[in-house]
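Consider the single chain below, provided in structure tokens and representing the form predicted alone.
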Amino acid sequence: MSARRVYVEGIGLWSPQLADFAALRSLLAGLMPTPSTGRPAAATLPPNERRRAPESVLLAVEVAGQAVAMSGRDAATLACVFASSHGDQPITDYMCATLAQAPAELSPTRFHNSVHNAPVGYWTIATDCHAPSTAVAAQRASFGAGLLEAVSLVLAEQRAVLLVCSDTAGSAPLLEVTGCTQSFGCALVLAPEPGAATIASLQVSLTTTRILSALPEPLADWRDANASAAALPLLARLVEGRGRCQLDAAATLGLQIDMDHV
């Protein structure tokens, strides 16, 4: 596709080191932000659901809530795209081990939470959202694939879209395969036109040339620790307010993003 422009209205971020986008801004300014404590708060969920939900759901809902709050949008009206490279790895490990050893003991609740679109289900129910929703997986290109899906939806339907990408740390044999050693999640609210809440404009174009965008030193190894941290080049440019980065959207497809402050 030729270059297309969308507008960022909200940003969410959570990792064990960074509680939100403001913490990333502080880190890149040379300050040491206060680490996150415990699990993601996910205040959008009702208390009972919050207690029962696995970390994969809490992480996705937390960053989604941050981005929507920053945008000032009504979550119930936002179409959403939820992306994850690996889904809930601890639950997948539990499911495989239980099915191999004692299948009759499989927990219905954990089975319910094992599906890839569980986070978007929790989010849409909690926010009473009846807008379109999509769950995307593309291994380490999941953030780029989710962004491509979200941008396409913004432009095709001329509506604001919430994009969420998150992965939790791996466990047991899966960790050897995924290499996902820490949790990371992020979210963006994208709109087709600039408005009062606009933070930056993104000009997005497809490319078949895959170039790994450099990261500032404090973030240099984060992409290796979590596939969803592939979003960091874009998040770092959002801190700067301008610049160019490139993200993988598939094995042979990339997204080139040129950003301007608005």
The other form holds:
Amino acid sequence: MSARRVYVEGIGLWSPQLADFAALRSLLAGLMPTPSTGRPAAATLPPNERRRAPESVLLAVEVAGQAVAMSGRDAATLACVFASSHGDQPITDYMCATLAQAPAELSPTRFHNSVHNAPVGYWTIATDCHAPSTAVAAQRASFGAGLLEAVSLVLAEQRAVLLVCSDTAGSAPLLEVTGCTQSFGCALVLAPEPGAATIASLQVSLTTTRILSALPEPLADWRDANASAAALPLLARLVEGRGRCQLDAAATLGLQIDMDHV
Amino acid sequence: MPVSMTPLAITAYTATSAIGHGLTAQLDALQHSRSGLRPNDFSSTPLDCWIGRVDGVEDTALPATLSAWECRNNRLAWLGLNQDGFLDRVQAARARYGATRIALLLGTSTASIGATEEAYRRLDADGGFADDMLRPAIHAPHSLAAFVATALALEGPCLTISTACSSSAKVFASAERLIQLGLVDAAVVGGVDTLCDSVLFGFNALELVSPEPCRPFDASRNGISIAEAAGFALLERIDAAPDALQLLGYGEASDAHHMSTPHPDGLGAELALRDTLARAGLDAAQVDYINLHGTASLKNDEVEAALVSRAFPTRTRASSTKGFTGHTLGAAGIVEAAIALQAIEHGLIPGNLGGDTPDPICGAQFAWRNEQQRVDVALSNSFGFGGNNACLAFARAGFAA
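Can I get the form predicted together with its partner chain as well, since the one above is the form predicted alone?
Next comes the full complex, this chain leading.
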């Protein structure tokens, strides 16, 4: 299949071990980055929203804010694709437990925060963004499928797009079926043309030959602990700014990415 | 503003909701102004409201090879896929294009959360899921799309879009982009949502559920009727099927206002509408019918009626069909797309069922009762929580804006 090219202008990253993309760079250089402290800062949210927001929203907004700041773009101009394999697991756990015991006591706020597009909703409100926004999922392939959705939006509309992929950790009993033991989120700002902020170009093609790119040693198990960490082969390549990697775009479809300096 | 798009052919479509299984039943209910709403007989504990429940979901067994996907949402998906010869149409497309060249894009707001609710209602003594509920794939938002990909043996791009009640409208936009870029040759789009406690008690907690059958755009409307549905469409390039109904355009926009209340001036809804008309190359005056989101919530209907008044001439006919189906949430986009397509095919403007005392804010565009007239162009509005807005434009075969 023919390849399509987009340009990375910003990168966001947050996990309990890595507070941003610079921390990943330092980890892969063999250094010991300072771990994140507490909850994601999510400075883009107004203070009262930040206090009330569930962690799924804080995580998505944190990585989105990092990527947009790096790109130098105005967040209000960016179309948004927010991906997550499991949505907000603590809210799912709360909802299902409450519905099993006292359904009439369900919290209205937790209910409207339970929609899969809550993080992108809060993001568009905080940034006064009226551009198209979407929330997607594709099980273990959520990052690759979200990237394909974002790339097709960049190319078809010839506009810059903010891609976020994030999942927070779950707890029992839901944890047994999600297997999501630690938080991980990442974001990219993608543009149709190279520019002053360009970090690397991505040439993207679909392939039916499925290969799972290996990860450098300190990251080896991260994908097992969080489906959104499937982004790591691409993020590790972005540290170098060049190279090839492959991600799952669907259960039976791969996304091959050839990265280059511009 | 977007550049105008090359229309896509809609070579097959189907819908299953409280007004019946498949298009023939749906058309019959519309023609006879027959609502599918009934007193709530679904929630795990009593809740005084009306619902749009699909008959026969409980009796729809999945084929043995698909039994790992068993849950109400996937049963409804399977029931929906088996209407109107849709399975055969997809099989033919698969034979023509290849399984990797057909995208699958499905919208849902809650997927099979009903199964997760059930797992929590009957946890083991040790607090874990019972053995028969230990099926990770059904406790995830992607449950529906992953199931349908398996059932249809599709191997192309496969994505769940979950933007609450705009979900299964937005799938048309994503499909158009993938086809336009040549990443695929065709796309199966659609959506399924099923009744579950999460949405019944959730909307109830927000005080958005009516104790009566919902009355969209009625002066005394007092909330929505929660419902379930499944619907699908097959999209191909127009040169592959020049005699088919067409997707002329789409628009998407965000309110940037509030998580569960629409923008007071309908800003996102209007941006999505203007985007749709521009992409379709249409003037508002060319729109014959618009199927409104019209949930019967106080705010939605107020904002949407004002948008109709300021955007359309009185010759454009407008109605909500949620008095027939109830609000099918993430499936509303595809169900109402199917109604808009039937309006074109059968020259039927469905009346705005339930609006017996029209809200004075509604303009002369509103069709309170069924009308028969030729429909060349029909739009469908879908708005969701988080201020997520989508609009679709459809046209009869051969129509050129």
